[in-house]
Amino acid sequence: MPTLLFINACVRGRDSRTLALAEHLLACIKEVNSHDMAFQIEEIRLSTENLLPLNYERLLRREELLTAGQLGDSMFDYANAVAQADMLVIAAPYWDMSFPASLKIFFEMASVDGITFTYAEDSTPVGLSVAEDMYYVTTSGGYIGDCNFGFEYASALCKLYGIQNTHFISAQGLDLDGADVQAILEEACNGEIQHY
């Protein structure tokens, strides 16, 4: 059964508008694949994970494990999950021009030479992930415009991992005076998500 890895970087739990948008996308994916073998959805909820950025001690430990070929160590759980998933869905609210810090730490732990990518003899990167598609879902109080650094960062990393098709789904302007939040969310759902 193919696996869909849902990386949930939403901070506000059930009050998260980004989560609502992402859950609609997941429902669309399930519906489209209902006649074939359905995706098994595996969620990593970053707000409940013990996320620690790499310090010197942890970096040394990671290098020791890689040198010993111990790629199944729990330190590489995120990297292995990304490498083995058939599709990625990332839900991340638009914060400080990008996304919450928990997602940066997740990417730091998922970016492992020998698991999610490697290098060819000519030093060009080679992606090792099996997924072909990543969907990045976000919502914002204002308009993102040219400052779409969260998606651009996630997209670049996914391409390093070998995931070539990256998709941006957003509902923007939700906190502006007079905004019809429900209508904006529905438009995002019926427009950008419908193409899946």
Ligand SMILES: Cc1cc2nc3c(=O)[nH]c(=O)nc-3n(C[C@H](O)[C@H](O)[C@H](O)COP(=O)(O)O)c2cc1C
Second form
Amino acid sequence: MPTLLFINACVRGRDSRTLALAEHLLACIKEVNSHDMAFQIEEIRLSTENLLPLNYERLLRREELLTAGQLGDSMFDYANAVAQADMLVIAAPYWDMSFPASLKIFFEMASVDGITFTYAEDSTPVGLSVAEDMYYVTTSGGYIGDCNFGFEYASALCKLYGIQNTHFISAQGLDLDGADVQAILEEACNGEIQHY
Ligand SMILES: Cc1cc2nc3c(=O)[nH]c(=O)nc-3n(C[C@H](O)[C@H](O)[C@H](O)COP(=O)(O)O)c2cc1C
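Switch from the form predicted alone to the form predicted in complex with this ligand and give that structure.
Let's see the whole complex now, leading with the same chain.
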């Protein structure tokens, strides 16, 4: 059964509007694929993971493992999960013009030369991930406009991994005075998500 990797970078538990939007997308994906190709959803909930940025010691350990070809070590769990998934859904609130720091650490751990990407003889990068599609779901207090750095960064990395089709789903302006949060969320669910 194909695997959908759900990378949940939402911070506010059940209060998260981003999580609600992402769950709607997941329900749509399940429904559309229920007949031919049902996905098994694997969630990585970053708020409960023990995420540490690479320091010098862990960087050296990582290099040792890679040199020894120990790609199955637990240090590479995120990279292997990303490489093997058939579809990626990332849910991350729009924080400080991008996303929470936990997602940056996740990407740091997932970006491994030899697992999610490699280099050809002419030094051009070659993606090693199976998935063709990544959906990036976010909600924001104001309007994102030209500062869509979270999605653009996630999208660029996914392309490095070989995931060519990246899609952006958002509900914006949720914290503006007088915003009808429910209506904005419903519009995102009925609009962008329906065309996923
Ligand atoms: C730490 C933090 C940083 C934020 N940064 C921004 C920002 O740069 N621009 C913006 O429009 N909203 C910003 N917001 C508002 C959130 O994007 C908005 O409330 C979003 O809907 C939160 O998603 P959630 O309900 O899934 O937690 C920020 C909120 C927090 C808590």
